[in-house]
Structures are given as structure tokens and as C-alpha cells.
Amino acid sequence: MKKQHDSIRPIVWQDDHLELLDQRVLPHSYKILEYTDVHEVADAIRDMIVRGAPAIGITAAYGIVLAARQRYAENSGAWKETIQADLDYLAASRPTAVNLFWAIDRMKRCISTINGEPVSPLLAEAIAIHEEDIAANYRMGELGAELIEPGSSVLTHCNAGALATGGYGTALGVIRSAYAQGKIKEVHADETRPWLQGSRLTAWELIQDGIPVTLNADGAAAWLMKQGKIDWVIVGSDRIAANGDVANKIGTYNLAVAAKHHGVKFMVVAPTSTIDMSVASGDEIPIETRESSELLDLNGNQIAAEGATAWNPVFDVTPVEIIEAIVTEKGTINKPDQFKMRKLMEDKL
């Protein structure tokens, strides 16, 4: 049963395909496209039809489905040997978010037990996926409004929402959330550059859930800090290294650090599956670099000077330091760091 604010499913299976909510023109698109073949999945994750870990994860999974499916009726005898070349396209697909491999380990697990035919139990394995995230949202979302006092501002980054994951959302989870229990006054959203997933993203799903917010460039969220005006920074994550340390979109490092210096809390909200145990540190996690083609152009015309360069990480690293809470559906961990992230995951197990 769905919550209060709580609308949008970006990923569906309909019969025998998959659907998926091309994030890439909204807000002024609405636009399903449909999958049958899972190199196209791939390609749907690489180009940010679908974005967000959660939401990346679940897609593969899916993915991993329509390979099974394509592999057993070409040989039957050998799919098994033949749908790791699928596997391997689907991991190269985004190689910072750790929820794609998260998932892939597990549909191969899945793979590993199946005698026969294979679609039916690994289309039951990525529902479960699906459904698992959905309801570890609605937790995420309980434990991080416990957090907010009454009257709270909050500031979001990027957008960790319904579109992010199977639904709900990780960091705007628990913006809807406390929303619903009358915690939060007002919600800003950073537009996020380069692919403004807060002015696009973020503020329309806010909207279309009856939540009201204020977009502000990236650069004048300090400036709000230093007037008072927000309580709480709330974001989600891409990869949650062992010792805390966080990998997000571009700019969450900034806020991070302009939080501290003004006194504002700071939390990160991520299912369990984004924590990579095998990462020590912030360091260890890889990061994405894009085209430069993404800041140099906008809408296909050049905005940048003729001849200019540009760099374009898609994540940085927020050390975990200056983390206020890391909020998980197994717990929410106040002040993390190694041995809280260790406890948390032993007892996950």
C-alpha cells in the first residue's frame, strides 16, 4: 500500500517487457520506453534514461531477465556460459554506483541454483528486488524524519527520490515523510548542475506529491546556511565506503563542508545494498567522469568559449567526518564511522 506522497514508479514490468520513465526529458515530457533486449538496458543506464543507485540496480535486474530469456530460446543447453558476456555489458554500464553490481550478484546467485528454464524464477528474484527497495525506502523514510525537529528547513542535492529508486526515495523518502508528519516548513533543492536533476527531477516529483519547494543555484546554499535558513542538508548516496565515507553527486562535498562550518546537520540516507564492505575508504571508490560536452554545451549549442577544456566528475567523495547520520532501513548510525559501519553490517547478516 502506498504512502502519503508517494506517486511516481519510474520502473515497471508489464507482461514481457520492461518500462521505464525516461528522466532525460522531463519536466516538460512525460515518456515510457519500452526493453526487450538487455544490451538496450545497458545503454538506457549508460545514457541516464534511468538514473540513481537504487533505481540502477533494480533496472539490471530486470535486465538480467530479458538476457535469460533471449539466451535460453537461442541454446537452451548453454545459457548459462553465454548470458556472462550480457552480465559483463551490464557492469560496465555505471561503474561507480555499487547497487548495480549489488544486483547482479545477486541474479547470478539466482542463475547459480536454476535447473531449466530460467525466466520465471529470475523475474521472481528482480520483483523481490524491486519490492525490497520500495519497502526499504518507507523504512528509511520512518527512521530519518525521527530525526527532524518541528518547524525544519531542509536542503536537498541531486535527486535521491522516486526516480532514484523503486519508489519512495532515499533522502526525499524521508523528506516525504517527515513532510507528512508536519516536520518540514520549507524544502530547497539545488538545481544541480550539470544535468539539473534538482530543477528537473527533484522539484517536479516534489510538485507532482503536493510538496512545495524552492529551487536555488548549487552556489547559494552556503549563503543559505549563513542566514539560518536550513536545518537539515539530506541527500542520498551512490556508494557508502567501510569506514563512512560517501560518494554522491558532484557538489554534495560542498555542501558537506559549508554544513559544518555553519553548524547544520548533515545526513545521508541509503539502503544497505549501497554500503561496498570491500571499499575501505573514500578513496578506494571510483569516479565517473562524463563528456565534456555536458558542461561546454547546453540543448546541443555551445556555451562555453571556443577552446576551452572542461573536467566533469559525476561524484565526489564526502569524508565521513563531517556526517551528522548515515540513515540505512537496518538502523539509522549517529556520527558514523568504521566500527558503526562494521556493527550495522554484521548485524545486517
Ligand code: MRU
Given for the second form:
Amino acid sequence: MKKQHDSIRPIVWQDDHLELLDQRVLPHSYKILEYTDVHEVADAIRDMIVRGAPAIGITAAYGIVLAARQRYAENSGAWKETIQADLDYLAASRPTAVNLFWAIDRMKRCISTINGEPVSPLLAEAIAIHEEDIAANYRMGELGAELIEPGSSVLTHCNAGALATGGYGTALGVIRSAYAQGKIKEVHADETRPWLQGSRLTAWELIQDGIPVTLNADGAAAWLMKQGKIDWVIVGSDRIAANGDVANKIGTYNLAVAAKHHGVKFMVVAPTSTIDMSVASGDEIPIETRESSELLDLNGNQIAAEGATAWNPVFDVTPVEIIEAIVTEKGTINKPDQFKMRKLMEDKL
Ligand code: MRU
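Having gone through the form predicted alone, I am curious about the other one (the form predicted together with the ligand); can you provide its structure?
After this comes the whole thing, all chains and molecules, with the earlier chain placed first.
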């Protein structure tokens, strides 16, 4: 059953095809795109029609259902071989969010168990991934809200909401739960240059669900903290290393440093599918760099000086030492470190 403030579902499997809410054109257009081809699904991930770590993983899982249907129809005896190129193509869509590789691995394990028609078992697995993500978000919402005192003001970055997940969100799931409990005085959101996930997506989805939000330029965040207006910074993650270092949208590290300086607490909310125990620290996390045009242009019009070049890493890494809490569906780690991370992941098994 849906929770309060929980109306948005960006990914829908409809009968025989996948539907994605086009996040490039929100909030000005509400456009649903339909997919029957795995390569088009991978391109949708690369082109940010769907974005956010858990949403990318769920979309890839449904993409693999489409791939299996395509390859099985072409050659029912060889589909397990021919699908490998599709899995590689999906894996090449975006490098940082580990949920993509986690979902592909889980679907691969399912493929290895199939004898005969593949669509039904793979669709059941993709739906399970999708539903488990929403359930994890509900659980993290409860756990994260427990950390928040009544009357708190919070600041979030990027979009770690329903749009970035199967539904409800990670960081925004905590904000939704705490708001429903009457604990939140104000929600602030960084606009999140250059792609404006904050002003376009986070503001849109909170307003849709009846939660007031105040936007600020990314550069205003430290000053907002200096005024004593923020109790918690709450963000999601694209990949958490074994030692607890957190990769997330570029600008998250700035926020964590500013929060530490101002005595503001810093919470990361992410399902265990975002934890990558195979990378020892954040230094090993691949950081995606996108086209410089995302910085030099706005809506297709050049805004930067002619001749300027741009550097556009789209994620950064926040060191574990300055994180107050990591909230997962398996529990909360206060003052995380590599030992607490290992314990959480071992308890998971
Ligand atoms: O480039 P994006 O929009 O895919 O980046 C998304 C983020 O950085 C989110 O904060 C992260 O994926 C967590 S989403 C629950």
C-alpha cells in the first residue's frame, strides 16, 4: 500500500513494454516514452531520460526482459549467448551508479537458471527488483525519520526521490516520512547545476506530493548553514565503497565539508544495492564525466564565453569521516567506518 506523499512512479512495466517518464523535459512537460528494444532502453539511461542510481538499475532489469524476448525470438537455441552483447551495451550506459551493475548481475544469475522460455521468469525478477526497491525506500524513510528532531530544517541535493528510484525515494523518502510525522519545518533544495535535478525534479516531485520546498543556488548552501537554518543535510548515493566513502552528485562533497564546518549533521540514504564492497575506498569509484556542453549551454543556447572550455565531472566522493549516518534498509550506521560497513553487509547474508 502506498504511503502519504507518495504519488510518483517513473518506471512502469505496462503489458508487454516498458514506460519511462521523460526526466529531461520535466517539469514543463509530462511525457511518457514507451520501449520495446533493449538498446533504446540503454540509450535512455545514457541520455538521462531515466536517472538516479536505483532507477537506472530497475530500468536495466526491465531492459534485459526486452532483450531476452528479442534474442529468444531471433534464435531460441542461442539466446543466452546472443544476449551477452545487450548486457554489455546496458553496462556501458553510465559508469558510476553501482545499482546498474548490481541489477545486471542479478538478472544474469536469473538467466543462468532458465531452461526454456525466458520472458516470464526474467519479468518476475525485474518486478521483484522494482518492488524490493520501493519497500527498501519505505523502510529507510522510517529509519531516517527516527534521526530527525521535530522542528528540523533539512537541505537536499540533486534528486534522490521517487524519480530516482522505483518510488518514494531515498533521501526524499526520509524527508517524506519525517514530513508526514510533522517533524519538518522547512525543506531546502540545491538547484544542482548543471542538470538542475534540484530545481526541475526535486522541487516538482515535492510540490506534486504537497511538501513545500525552497530552492537555493548551490553556492548559497554554506551561507544557509551559517544562518543556522539547516539541521540535517540529507542526500542519496550512486555508490558507497567498503570503507563508507560516498559517491553522489557533484556538489555533495562541498555540502559535507560545509556541514562539518557549521556543525550540521550529514545523512546518506541508500539501499544496500548501492553498497559496493568490491571497492575499498572512494578513490576506486569510477566518476563519470559528461559533455562540456552541459555546462557551456543552457537549453541548447550557449551561455559561456566563446572559446571557454569546461570540466564536467558529474559525481564526487564524500569521505566517510564527515558523514554522521548512512541509512540503509538493513539498518542505520551512525558514524560509519569500514568495520561497521562490513558488519552491516555480513548481517545482510
Ligand atoms: O546524474 P544523476 O541524476 O543520475 O545523479 C543522481 C544522483 O546523484 C542521486 O543523488 C543518486 O543517484 C541517488 S538516487 C536515490
